[in-house]
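First comes one chain, alone, set out as structure tokens in the form predicted on its own.
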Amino acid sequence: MKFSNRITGLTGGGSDGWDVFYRARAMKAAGEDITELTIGEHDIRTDPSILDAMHAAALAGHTGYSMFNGNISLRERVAKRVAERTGMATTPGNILITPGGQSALFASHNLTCDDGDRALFIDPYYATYPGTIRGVGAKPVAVPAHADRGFQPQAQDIKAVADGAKSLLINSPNNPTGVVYTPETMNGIARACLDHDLWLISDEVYDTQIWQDAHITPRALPDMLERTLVIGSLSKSHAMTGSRIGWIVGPEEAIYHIGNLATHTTYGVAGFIQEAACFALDQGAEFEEMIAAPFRRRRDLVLALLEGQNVVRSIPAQGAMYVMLDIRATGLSGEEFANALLDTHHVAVMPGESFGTSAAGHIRVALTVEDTALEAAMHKLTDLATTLAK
């Protein structure tokens, strides 16, 4: 039996640089004592609160069919929610639930894209983005976001290769670099845009988690509400990532089509989690600041320890639960680093080569153990870096 391309061709075929993460996963289960700065996972599970107000719907009957597009319940805190933080007027209309993050991206292009469409999206980027834009039938076209101007998007680099693209997903705060991107940045992706009538897909996952500068949405920019889809959810805000809940922002035609989508995909989120989703979102600001704490204080002393030595140099740490580190003073790529640390200090991050080419001879650390234990890794890497630039 045949199977389908757009299944077989899926992620592209090739090594996807993530080689690295699966050894030390081995070994890990093999029993070695391995330190893993690799995957954006909340060392601190979901709270206690969020998950007894998601056991109390499920007892309360909360267990059959959800609305498709989601409960209104919910859609009217996440509109409230993007109201209060961006500035913009949003209602339940502008909308949709999604089975997280992930979901809500194969949504967004599912719309914006035919077969063999291009579309667009930064590099370096978050693991899934080609192969969401293959599952569509579309074909991935990378933009580059160079190192020397700080993984900061040039909108003259989108618009060279933007000539009959359809689309174009960008992510700030961006993992993997935990860059922001400067309003210079987001006015020079909106002209692009508008010049050559792209969708902006702008996964904005990462917006509780701002440590400098300011997260501004394209939605909030001129000309940009009808053109602009936004991905947000619970799972890094509120360290829901098992929950699996999450949703687009965009203009009320749009979320009437995708609507549709989701009646013939996932026919909705579970209703017990759509009510703990209610709650958590109840707890307010001061909440989601409690949830992010922990991650801007590791960036900290991550950065303190960087300092006084020369061979380790920080992309500037803006956002997000990573710091993406310069590692081209050791003469190694960063998958021969990955490795070495790995092998030489049980220690396991992501070379930048698993995000595309631009992050070569970069690592990603995300900042997902506790900081006794992430000082004593950042000193083996940084002792392991000083003795290969010798």
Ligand code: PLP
Given for the second form:
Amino acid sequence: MKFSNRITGLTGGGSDGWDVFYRARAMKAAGEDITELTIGEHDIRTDPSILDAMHAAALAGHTGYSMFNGNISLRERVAKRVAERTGMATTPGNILITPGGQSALFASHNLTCDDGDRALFIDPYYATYPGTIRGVGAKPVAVPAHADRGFQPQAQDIKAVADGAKSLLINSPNNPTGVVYTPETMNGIARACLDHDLWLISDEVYDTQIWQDAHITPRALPDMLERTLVIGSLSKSHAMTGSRIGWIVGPEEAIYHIGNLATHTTYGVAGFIQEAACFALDQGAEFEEMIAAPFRRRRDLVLALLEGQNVVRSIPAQGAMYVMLDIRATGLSGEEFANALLDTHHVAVMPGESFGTSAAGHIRVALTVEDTALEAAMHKLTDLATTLAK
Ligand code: PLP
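Can you swap the form predicted on its own for the form predicted together with pyridoxal-5'-phosphate?
Now the complete complex, all chains and molecules, led by this one.
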């Protein structure tokens, strides 16, 4: 039988950039002791209090079909949280609950792009972005964010490819770079969207992980409210990756249309997960800070460990659970260095090349192991880099 071009073309063909990760997993399965600094998942599990709330909700009967667009109790809480964090009036009519941020990204591109339309995204990028765009039949177009500009996207680079495009996907705090977009960057992005009539899809799933400077949501910038869709999720903020719970914030009419898509795809999110999400949000900012705290501490640890040498250089690590490191002084590509580190020291990191072309010569370190293991891995990493650079 023949499969659709859309599904067979989803990954774009070739390597998916995760070879080092797969190799590390295979070595681990073969019994080797590997320190994995690869994927963006907490080293703690979902808090037992949230699981208790989930269990109680299931026992109380929240196991039937739930509202396809999200229960009003959860949409109210998300709207309140968004309004408090951004200062923008937001009602439940502006919110659609989705099974995670990834599903929200797919739905947003479905809303904004027709077959063959060009959809822009920033490179370096989160692994699923081009496939998500292809998945709705649109054509992914990368806009480079350059290392020598601190990976801050420049308005002129967006404008250079914006003619005829339908949307621009951005992500701040950023995976993989750990960069938080400056007010100047955000204003430039907004300008480009207004000048070229683009939808802006703003992936803000790391909005509770800010170590330096402030996160600006472009939805709050002048004239952006009606053309911005914000992607949110409890995966990173509440260590609820497996619960698959997120949302889209947007204009009411957009949310109405995406609601129709939900009816024909996900049919909503399990009621007991939504109840657990209500409980999680009710724990407030203190709980979110507790979940983010290990990453803040480990980011400081990594930066301190890099002092006193100048072979491995860090990109301003302002947010998210990653630190991007420039290893170009070793003469190796990110991929070569990551493979060498895995072979010689059994430490797995992601090559920058896994996230597009702009982060070549870099590696991404996920801050997702406990501090002593991270410290030992960082010593091995800098030792290898120093040896290679000689
Ligand atoms: N967006 C970015 C930038 C991510 O890094 C991730 C997950 O790593 C997601 C979206 C997907 O998150 P979720 O678990 O909410 O689907």
